[in-house]
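This document opens with one chain alone, in structure tokens, the form predicted alone.
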Amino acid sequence: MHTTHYRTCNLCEAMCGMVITVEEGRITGIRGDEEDPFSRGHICPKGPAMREVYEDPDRLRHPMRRTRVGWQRISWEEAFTEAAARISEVRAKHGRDAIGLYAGNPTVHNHGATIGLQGFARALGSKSRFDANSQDANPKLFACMLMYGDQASIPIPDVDRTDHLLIFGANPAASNGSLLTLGDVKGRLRGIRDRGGRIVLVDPRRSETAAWCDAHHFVRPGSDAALLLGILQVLFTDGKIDRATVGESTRGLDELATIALRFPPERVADATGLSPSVIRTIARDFAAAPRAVAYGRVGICHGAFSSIASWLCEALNVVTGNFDRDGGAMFTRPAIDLGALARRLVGNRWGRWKSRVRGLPEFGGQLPGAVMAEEMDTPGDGQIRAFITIAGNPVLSTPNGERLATALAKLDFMVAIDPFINETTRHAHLILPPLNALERGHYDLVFHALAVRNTAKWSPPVMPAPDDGRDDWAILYELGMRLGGMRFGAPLLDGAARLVWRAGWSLTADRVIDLLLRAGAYGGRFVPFRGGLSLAALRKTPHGIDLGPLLPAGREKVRTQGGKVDLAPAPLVADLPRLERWLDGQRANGLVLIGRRHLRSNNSWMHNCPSLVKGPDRSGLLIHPTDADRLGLTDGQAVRVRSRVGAVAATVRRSDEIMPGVVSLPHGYGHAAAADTLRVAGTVAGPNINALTDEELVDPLTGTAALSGVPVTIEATD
């Protein structure tokens, strides 16, 4: 029997459409869907690897209990009963905050996990909550909350219509976009240049994206905030800001101008590594473009001044008139309003409580991941004694991962909702494996809301789910109900959850998606015979629906008091003296470390696929030839890289693609600890870069880890 399925890849943010063929119960082919209106046939190597993930013999299919003699298969009933009992025991003895909860990056690629996590977290009742955003996204979300009044009001570069794209610290050629859903990334970026536009990249590495750009400029890690102030100073000094027009929709413009004028290019040049003339050229070219947009991503979110940098990147778009207009930074109008959902489930909150040991603030109900280990290994009231991970591998993705691994091993109890025994979940007492992505339906709840074009698409299951399988929603729902009842903050949904659970029925994530579609901007709003989007309507359009380009929406998306963009948010302005002290002070002249990713890798969770890890070793330590010569290092030489918190072995790769004074290791490697349970990944060379990153280096406003610019030393070992 031969069947053809149309699906959206859920392995990164690009939402690439795929055509999957199945014969006699086996996947025989995966290719790009040329009829998908968003991705237009584009697909990267990770998409076809979904077959390998589905067939992976190391993937767990049943709940597992760790025993003294190894892992033991148990039933779902045993697993739920034991997990609920052990968590309740810790909660009763030590309080709710003694239970930690961590949600990893794959959670947002799964609508059931995304929605179910909120109700589960409320059932748990703990303030010791963490997620992957504090490794990369919180500074941008924080800046958006302060400027636009809502952390879910995230302007998206209108890539399809801009004439000038200025990129800070992003590598869409490898990531396919981040907080920027960019289907057909190469085609869309090529389109800018084809219509006579320009792309300029500012990054410490001449990355894969640089090959698609008109210009690339090296910048010292962590100096983006200073550079952006220098750019703004040029624009204000040159009179390129239409103060009257910008002032109509903003507040704080004069204060921002006064701040920027303190940072001429000559003041920031040494810290950034860019000459004053280059800074002025970047600024003036941006201002001269008919339609321009600045886009900053992981690179500017990984520094000690990442919240300030994220604010200034947004401000650059606003003050130049490139906000909420074609070709600039625009808001999406998705079929499901993520902002409305987030405001109900998460809210716009900051600093309501702080971490127990270091006093770092919560943001959106989450504490920064940089404090997890110390909250586990520091005795006292509120010490984390039990831990739950959902689709996460924080040992490889949070700073000082070795300390976290040691802390996890000493917990009273740990449960992981994960399909693999990896470097983190190997410490769990119970592992509850969810269905594979191809065994469940899929709707990109998060990434449709971050896309460069408004679209909607439903992906039905490709492969049959096993009779005893559970998806992430079902696992969270069952465990949450046993721990006190799922609480979503929506009375109707909360009541339905209690009713169906008591009756033994199933409230599914797919039904929730249908309700949200009907209630959304393109739905019928439950008016009889009105029609509109619904799950049934999407099922009839397997390639997806094009809902049109981005449209001006500032009046709906700017939710500050008075409805004006705040260009000088008080918490960010108050942090500027810290930046000035760093800028004018003595900075170390040694090497600093940054990470990197590859198109064939997705954080730490795609290295067990043979097709993705084959080929040349991509784990080497990039170092500029001038630095290598100074240290007497040759290509291929074994070295030891040290930071304040640890040391790893690496192999030298001399390259002028990295700027002098900077070295780079890839993110997500270091699988030796799980070599017996991830048998392909265990053979892949490369150290865990987060054995070197320092949990003490953070942006204090959000507690986001400064994973770039970590001071290191290098010594030869042979």
Ligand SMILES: Nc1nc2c(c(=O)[nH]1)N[C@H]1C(S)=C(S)[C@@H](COP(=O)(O)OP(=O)(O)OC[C@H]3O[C@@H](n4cnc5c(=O)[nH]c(N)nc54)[C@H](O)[C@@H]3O)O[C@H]1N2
Given for the second form:
Amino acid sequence: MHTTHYRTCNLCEAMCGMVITVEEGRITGIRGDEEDPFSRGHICPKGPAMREVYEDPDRLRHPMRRTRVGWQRISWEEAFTEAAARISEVRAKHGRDAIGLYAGNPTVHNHGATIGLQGFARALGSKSRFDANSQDANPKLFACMLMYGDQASIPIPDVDRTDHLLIFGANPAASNGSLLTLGDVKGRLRGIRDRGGRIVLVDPRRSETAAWCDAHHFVRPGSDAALLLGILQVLFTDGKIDRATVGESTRGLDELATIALRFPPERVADATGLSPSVIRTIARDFAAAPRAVAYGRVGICHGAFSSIASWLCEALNVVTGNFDRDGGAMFTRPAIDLGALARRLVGNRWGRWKSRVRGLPEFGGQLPGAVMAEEMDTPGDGQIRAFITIAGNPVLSTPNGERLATALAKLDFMVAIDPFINETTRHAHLILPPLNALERGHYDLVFHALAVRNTAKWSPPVMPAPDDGRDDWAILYELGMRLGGMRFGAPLLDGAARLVWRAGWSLTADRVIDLLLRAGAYGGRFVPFRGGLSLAALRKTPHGIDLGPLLPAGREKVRTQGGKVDLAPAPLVADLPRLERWLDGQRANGLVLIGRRHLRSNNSWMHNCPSLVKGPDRSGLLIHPTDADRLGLTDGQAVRVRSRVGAVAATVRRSDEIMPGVVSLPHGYGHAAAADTLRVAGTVAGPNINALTDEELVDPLTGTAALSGVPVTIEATD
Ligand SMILES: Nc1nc2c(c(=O)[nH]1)N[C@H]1C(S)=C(S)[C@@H](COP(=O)(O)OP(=O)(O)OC[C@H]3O[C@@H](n4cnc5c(=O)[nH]c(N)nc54)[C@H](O)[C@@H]3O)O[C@H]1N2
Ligand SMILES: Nc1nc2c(c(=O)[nH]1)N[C@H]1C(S)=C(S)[C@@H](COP(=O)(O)OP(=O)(O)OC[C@H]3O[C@@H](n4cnc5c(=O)[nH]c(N)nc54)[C@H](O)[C@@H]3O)O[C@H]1N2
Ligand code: SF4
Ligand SMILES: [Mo]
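May I ask for the structure of the form predicted in complex with the ligand now, the form predicted alone having been displayed?
Let us now look at the entire complex, which starts with that chain.
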């Protein structure tokens, strides 16, 4: 038997369409789908590696219990009974907040996990909630919440129509885009230059993306906020801001101008590493372009001033008239309105409670990952004693991961919902492995809402699910019900769900997607015979549906009181003195560490795929030749890299692609501790960068980890 399946890859944010062929029950090919209207045949090496993940002998197919003599297979019933009993026990003895919950990145690439987690977290009722966004996009979401009134109002660079793209700290050539879903990234970016437009990159590393740009400028890690103030100063001084027009749809323009005027390029040049004339050129080229858009991502979210930098990057688009217009920063109109869901389930909240030990604020119901370890290893009321992870590997992904590993090992109880026994889940008492992505349906709940065109696509399962397999949704649902009932914030619905569950049924995540599609902007809204989008309609268009280009959204997306964009939100303005103290103060001048991504890795979890890890060692410590010469380091030399929190072994890679004064290690490596259970990854060289990153270095507004710009020293070990 030979079958062909069309599917969206759910590994990264790019939503590539794939054609998967299956013969005699085996996957025989995965290639790009030329007929997918969004990705147009583009695919990267990770897409085909989905077969290796599916077939991986290390991937768990059954629940596992850790015993004195190793991992033991148990039944789902045993696993759920034990997990619910142990969690309930800790909850009864120490209170709800003693249960920690960490949700990792793949949950947002999985509609069942995305929706299920909301109901599950409420079932737990704990304030000790964490997710990967506090190592990722929280500063940007926070800026959007304050400026546009909603953390789900995230403007997307209209790459297909812009004349000028100014990138701060993103490397789409490796990452394929983030908070910017653009299938066929290379083709789409090339389109800008083919139209006579320009791409300018600001990054401490001359990354793979630099080769696609007209200009690249080195910037000192963590200094983007200062650079953006310098750019805005030039625009306000030059009179490039149409104050009357911008003033109509915003508040705080005069305040922003007054702030920016205090930061002429001469004041920020030294701290940023860009000369005043380069800063002026960046500003003037941006202002001169008919349609321009500034885009900042992980690089600017990983600094100590990440919320300010994210704010100013948004503000640059707004003040130059490039907000909510074609070719600028635009909002999507997805088939399922993630914003409405998020407002209902997450809310635009900040600072309702603070972390117990350090007093960092919650944001959207989550505390920062940077406090996880101290909340476990500091005794007292509310100390985390039981921990649930789903689709996360915080030992490799959060700052000072080694401290976390030590704390995990001392917990009363830990359960992981994960298909692998890795550096984090190895500390669990129980592991509940979900179905593989190819064994379940897929709808990109999150990334359709962040894409450069409005599109919708449903991917049915490719491979049959084993009889006793459960997807993430089903696992969360069962455990949530046993812990007091899934709660989605609608008591009637929650009550009905409980009755249905008691009767032995459950609602599937796919059914929820169908309901949301019908209720959405393109759905029939449950009017009989009206037609419109539904799961059935999407099944009939297996390559996906193009719903058109981004359109101005105006009031619908700017949800502040009064409906105006806030250009000078009070919490961000109040944080500026901290930036000024740093800018004008004595700055340490030692080496600082930044991270990087490679096309062939996906955070920490795909190094067990042989096709992705073959070839040259990609984990080297990048160091500029002038720094290497000063330290007497040669290419390939073994070194020890040390920070305040730890030390790791690394191999020197001299390269002028990195800025002098900066060194770089990729994140997601350091698999030695799990070498027995990740038998391919365990042989891959490279240290855990997050054994060096410092949990004390955070953006104080959101608690987002400052993973970039960590002070380090380097010494030769051979
Ligand atoms: N192949 C691959 N693709 C991925 C992932 C992966 O691991 N591998 N991960 C996915 C995930 S979870 C995400 S969030 C996205 C992230 O996608 P991107 O935001 O594109 O992230 P990176 O590729 O890490 O690029 C960040 C860039 O910021 C630079 N940088 C570091 N510090 C600074 C700074 O202070 N200022 C400036 N201006 N730049 C700085 C780095 O040198 C790097 O080039 O990628 C997604 N896609
Ligand atoms: N120094 C440094 N640290 C970083 C970053 C950086 O740039 N530099 N980037 C940060 C960013 S942007 C992110 S998003 C985080 C990512 O960090 P995390 O989200 O903590 O971890 P991942 O490495 O994505 O690990 C994903 C886990 O999910 C499991 N998994 C995969 N698919 C599924 C599934 O369908 N269901 C379930 N239940 N499990 C699944 C994998 O086995 C793995 O254990 O790392 C952050 N950490
Ligand atoms: S670019 Fe992203 S979505 Fe596309 S094939 Fe690669 S991992 Fe999958
Ligand atoms: Mo991420």
